[in-house]
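First comes one chain, alone, set out as structure tokens in the form predicted alone.
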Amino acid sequence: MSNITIRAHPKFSNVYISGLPQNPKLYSKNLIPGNKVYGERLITFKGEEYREWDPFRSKLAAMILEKPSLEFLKKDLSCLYLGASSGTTISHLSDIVYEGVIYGVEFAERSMRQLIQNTDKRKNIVPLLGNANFPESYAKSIFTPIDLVYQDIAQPNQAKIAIENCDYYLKNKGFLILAIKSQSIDSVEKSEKIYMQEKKILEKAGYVIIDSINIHKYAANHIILTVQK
């Protein structure tokens, strides 16, 4: 039994914290009690099991700790997750949107096998083996309107991939969360110039940038943009 006191996050639905407000630890309530995905710590508090959410392993956790203005989480969210990898972040999102659905697109077959293995008990995750450069290729597998597109793909054309998927799937007034890794776009150019370039691509396509969140202390050369269609 843990002596850690867990409480609801003051802003984000179904996200939980412990510790001091200025330096909290994040948790999600485990949708599948007893189940771990990446070796995370499990905490039981008042009869409920929580999974510690590591911001060094999850850019979404890092973003939340940096206090974005956008409130985007709700229990019945429909999400298109581009770059689902082996399931670390998407599993926490699964805990949070327990009445919603998350379509997890992954290109690498090895990562897809790990994703399926790690999330097979999570009925709100739909793994899709596909190439996010071609959003129409997985259209037959997406059967709900999309409230949120979350993208974590280290490719040179990150903004273009986001725009094409949002144009194809995202509701009007829906939200995009885009993790940008500057070195994947240009390993020589200064990061700030790369970030500005990607922002301009999004704005030119008619998208509104709400937040630009620096998460360098958790993930080198990364920012996260919150964007509205």
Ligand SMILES: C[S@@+](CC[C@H](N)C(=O)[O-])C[C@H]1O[C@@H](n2cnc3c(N)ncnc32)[C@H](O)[C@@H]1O
Given for the second form:
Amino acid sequence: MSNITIRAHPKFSNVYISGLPQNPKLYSKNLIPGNKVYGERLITFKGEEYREWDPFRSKLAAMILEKPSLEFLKKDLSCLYLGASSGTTISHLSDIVYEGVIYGVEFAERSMRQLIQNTDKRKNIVPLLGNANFPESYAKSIFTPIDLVYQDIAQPNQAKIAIENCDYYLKNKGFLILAIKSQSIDSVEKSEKIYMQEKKILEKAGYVIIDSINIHKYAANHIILTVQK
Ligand SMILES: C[S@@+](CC[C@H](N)C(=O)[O-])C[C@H]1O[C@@H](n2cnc3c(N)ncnc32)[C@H](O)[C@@H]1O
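What I would like now is the form predicted in complex with the named molecule, since the data block earlier showed the form predicted alone; can you produce it?
Every chain and every other molecule in the complex is listed next, the one we just looked at coming first.
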């Protein structure tokens, strides 16, 4: 039994917090009670089970703690998640969009095996073994129009991958949440210059940058952009 008091996040749907408002801990409500994905702490409060959401393990959690201006989460979203890895962040997104669906694309076979093992009870995750550089290659497995693209891929062409997937799948006015890791684009150049360069690529392709959140506190050389089609 824990004596932690959990309450709804003041802004983000289906995200929960505990502790002081200026330094909260984040949680999502466990869609599969009793089930852990990455060794996270489970807490029961008023008969509901919550999973602690670690901002040092999940850039989406880090972004939410850094107070983005826009709320982009809803329980029934259709999401395309690029770079699903072994399932840490996608599992929290699965708790949040519990009436929606998340197509999780990952190209490393070993990570895909772990993703399947870690999330097979979560019926709203569709794991897809594929390369995000080739969006059309997984088109046969995606059956719903996409409201939200989330991308966390450490590759030199991060903005280009995002644009190609959003051009292909994202609804008009839909949102892209894009993690940019400057080190993967150029390890010598200053991070700020790389971020500007990637933003320009997105804008040139007709996308609107709503927000740019620096998460260096949690993940070195990373920002997260909120982008609208
Ligand atoms: C930083 S990790 C993602 C962590 C994950 N988003 C999380 O928070 O739980 C990046 C992942 O992207 C995958 N990846 C890199 N390039 C890719 C590509 N072109 N297509 C699909 N997946 C890719 C890697 O194999 C790795 O698992």
